[in-house]
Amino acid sequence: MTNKSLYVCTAIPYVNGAPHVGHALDYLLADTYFRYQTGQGKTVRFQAGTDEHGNKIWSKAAELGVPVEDYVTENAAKFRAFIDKLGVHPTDFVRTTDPAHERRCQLIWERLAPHIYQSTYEGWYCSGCERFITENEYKETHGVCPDHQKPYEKLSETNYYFRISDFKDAIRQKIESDELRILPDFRKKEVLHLLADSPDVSISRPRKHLSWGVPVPGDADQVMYVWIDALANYITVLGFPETDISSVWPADVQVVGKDILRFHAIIWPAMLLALDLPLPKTLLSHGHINVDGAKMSKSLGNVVDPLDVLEKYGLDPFRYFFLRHIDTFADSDFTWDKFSAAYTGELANDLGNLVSRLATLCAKNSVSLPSSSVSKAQAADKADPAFAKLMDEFKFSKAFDYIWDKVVALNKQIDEDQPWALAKTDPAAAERSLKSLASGLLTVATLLAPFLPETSSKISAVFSAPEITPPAPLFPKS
């Protein structure tokens, strides 16, 4: 039997708008785990993609006066370029307008047929969420979607429905037993509460109301709704159902924002159970990024363009702030002042100055590390059980804090040892100190590799060289 590859998935964004920092967080969290596991010698598949069907996209293209096919192609290219700017390189990229994806979605629909029925429904609908709202939700939100700040519409339609009720007990058992692990733990309780009240889900729309989508097999008047189309991407990109995907599926982790967790924790498992496929091992649900304590909103004018941050500070400082100072699981706050303070006080002072000071002292005292010490330091992440535990539990911001404790400790050690003074009275002791410090910094560089790949490579290149030479400042101060 072929050994299973690890599989890391990201939620696919709609292409009716520009990439934002929430998208960046999806990609960075998934990329960090991908880099960590490949660094451990594992074979890893890494999926990303774009969600290109639906009325929101059709309407936006019409508003701009461009053919919808051209609109989605142009915006999909923008997302691919954005992912590349983040230093993220998925092994698999899917567009839901790919002919292969559309064909496989229709085959999946046919396999789901025993759990699909047609019914007329009258109820509340959110065009932003692209879903029907229960009467309880309508009352709780006073008829206004909290995410899109728009009143719900009253619709009456004949659609196809997927019978979630067929799978509720099985989904509950798998969540409660952690066979489907939902992180953080408090989200697990939320999902179980939602599952109890979860209705059967509409999976089609009349073509007269939704023309831009995958046709329903055998019914020219209906078009697949977002859930079958978009959620299926995680397996269609692997070739399902035309290909045996058991060497890759199930996903080891699927990274999603908290606002779409319910769909990934209820509808998606129901689809997989109906297809007789195993469920993902972990759903990692991250929080939202607020700005100055307020939710990002175009109307408030506080939307942070990730490209602005990348242009001003560069890639690794971007990755540093969003992987360390944005909590992996909880809502967190971004301000330009916080970002600047982290760049100057932590990256430039704590790490950048340490690298510069230590390299200068090693060069001045003709100190370098033997290859055996370099190899030992560079294998550090494989032999550090505390770090491995944090990474295996997807506690990335805490793992980053763990690394930074080592940076702080090295700064403390260099101040306490004072190798520049020792060199005048005890050159052998100075050499031992500098070698210990250099070895420790190489260990830090190895641990940093999943988080700050460019910085990790630069530090490793300096301190593993036969002759240590001071580098240019890693994080220049403006």
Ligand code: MSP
Given for the second form:
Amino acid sequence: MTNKSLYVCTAIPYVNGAPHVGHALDYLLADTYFRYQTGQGKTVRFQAGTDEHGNKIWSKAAELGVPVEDYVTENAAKFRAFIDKLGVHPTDFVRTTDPAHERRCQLIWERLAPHIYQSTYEGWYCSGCERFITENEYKETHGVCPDHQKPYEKLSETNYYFRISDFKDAIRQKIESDELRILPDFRKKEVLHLLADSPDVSISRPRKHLSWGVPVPGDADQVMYVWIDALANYITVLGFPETDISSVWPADVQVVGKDILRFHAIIWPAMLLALDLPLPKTLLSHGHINVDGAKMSKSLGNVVDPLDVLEKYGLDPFRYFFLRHIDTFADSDFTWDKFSAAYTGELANDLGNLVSRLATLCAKNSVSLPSSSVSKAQAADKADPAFAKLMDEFKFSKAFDYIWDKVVALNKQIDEDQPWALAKTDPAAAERSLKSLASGLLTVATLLAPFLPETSSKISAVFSAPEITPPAPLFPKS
Ligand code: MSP
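Moving on from the form predicted on its own, please list the structure of the form predicted in complex with the named molecule.
Time for the whole complex; same chain goes first.
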């Protein structure tokens, strides 16, 4: 295959409300990968979108007395605006109500036909998860969904089924061999455990129970199960099956929350194998963000509106907190206090002060960097194997810690060197110290580019200029 671009995908959120801080994580992790790889000269396609079908959305629109088409359009626009505010710019955006997506879903269904059969489902269903529940799960949870705190509903329906059993062995082999790499490793183990117990999955619902969805081709009484329609988005957005997608597909990484990994690690690979398409290379499963130690929920009243945080602190502090203090893989906690402490202690003090102090000293002593040092520092991301390894393993919060160690070391160096004192006694030594510190900060700026794009370019502009001048405070204290 020649010139395949890289492809990063994000889960498409349900548009049954406005975005909350949890939704930011998919986009920021994908964007960090996107910026890192484009910075390495790679061509990267970046998909995002909105999941607009299903009963959950339909009921919410009905409850509000709004036509469902208007409701999803309004909320999809909120998500798009939110993504933009995060400084994230996907190259491809899909709404599952796009006519092209719906048409391609139907074509995909027809291609899956050899693995589809009709049967009657009798069992449990969670409308919050839009998911069928096995007897084992029902027993383990005592009949109440742990994520939605709602009792499961009893269903008895004749539906179409997708024969997952045709692909279970192949999926297991691909996961075990890391051909389909699941990160982190403990999630890979969970998936392998779930796979063993995975029954064939019902992939349609009678129209009388689910009217808001893609019609099953050739059967006016059935509508596609929302997950089949939703998972297909990663390839319909590229034009499949009407277009050859081999210059983009397979995805190099798909970013998903831990709650939806099972769909992406079992149903999605089965669909792809049935379609004769390669599997994504990596499924990156992140943890969930809790607020003040509790799961975010409307009933607890602890849902944090990301726009409030962005408005109060600005974009890079938001990206900083969610990419460094929210662990890439484990559940983490958001609190306004932690956010504010990170802003003041780390961004304003560690980094912002260092930039001002150093730029002021360089200006005062007429020190700037020769272009050879600038180019060297600006290639730091390519010349640092430890950093590259963390980035390649998607350990983004750890990579951020690695950069911060450099910030802390530069603060230590400036305090030890005391270039302001040296300037009086040994100007040549002062110049050497300032140059070494300035090139250290340029290196930091280069490494920071995928994480904090604005801050990175500001620092780069200051220390690569032929004449260094102190900038306005990067992180003003309010
Ligand atoms: N529509 C499905 C995904 C279909 S993908 C083919 C869905 N939507 S969702 O709105 O519930 O979730 C969208 C993404 O946000 C998922 O990756 C989910 O894990 C993530 N998060 C939702 N709440 C979250 C937190 N509290 N913290 C971190 N991520 C969270 O599932």
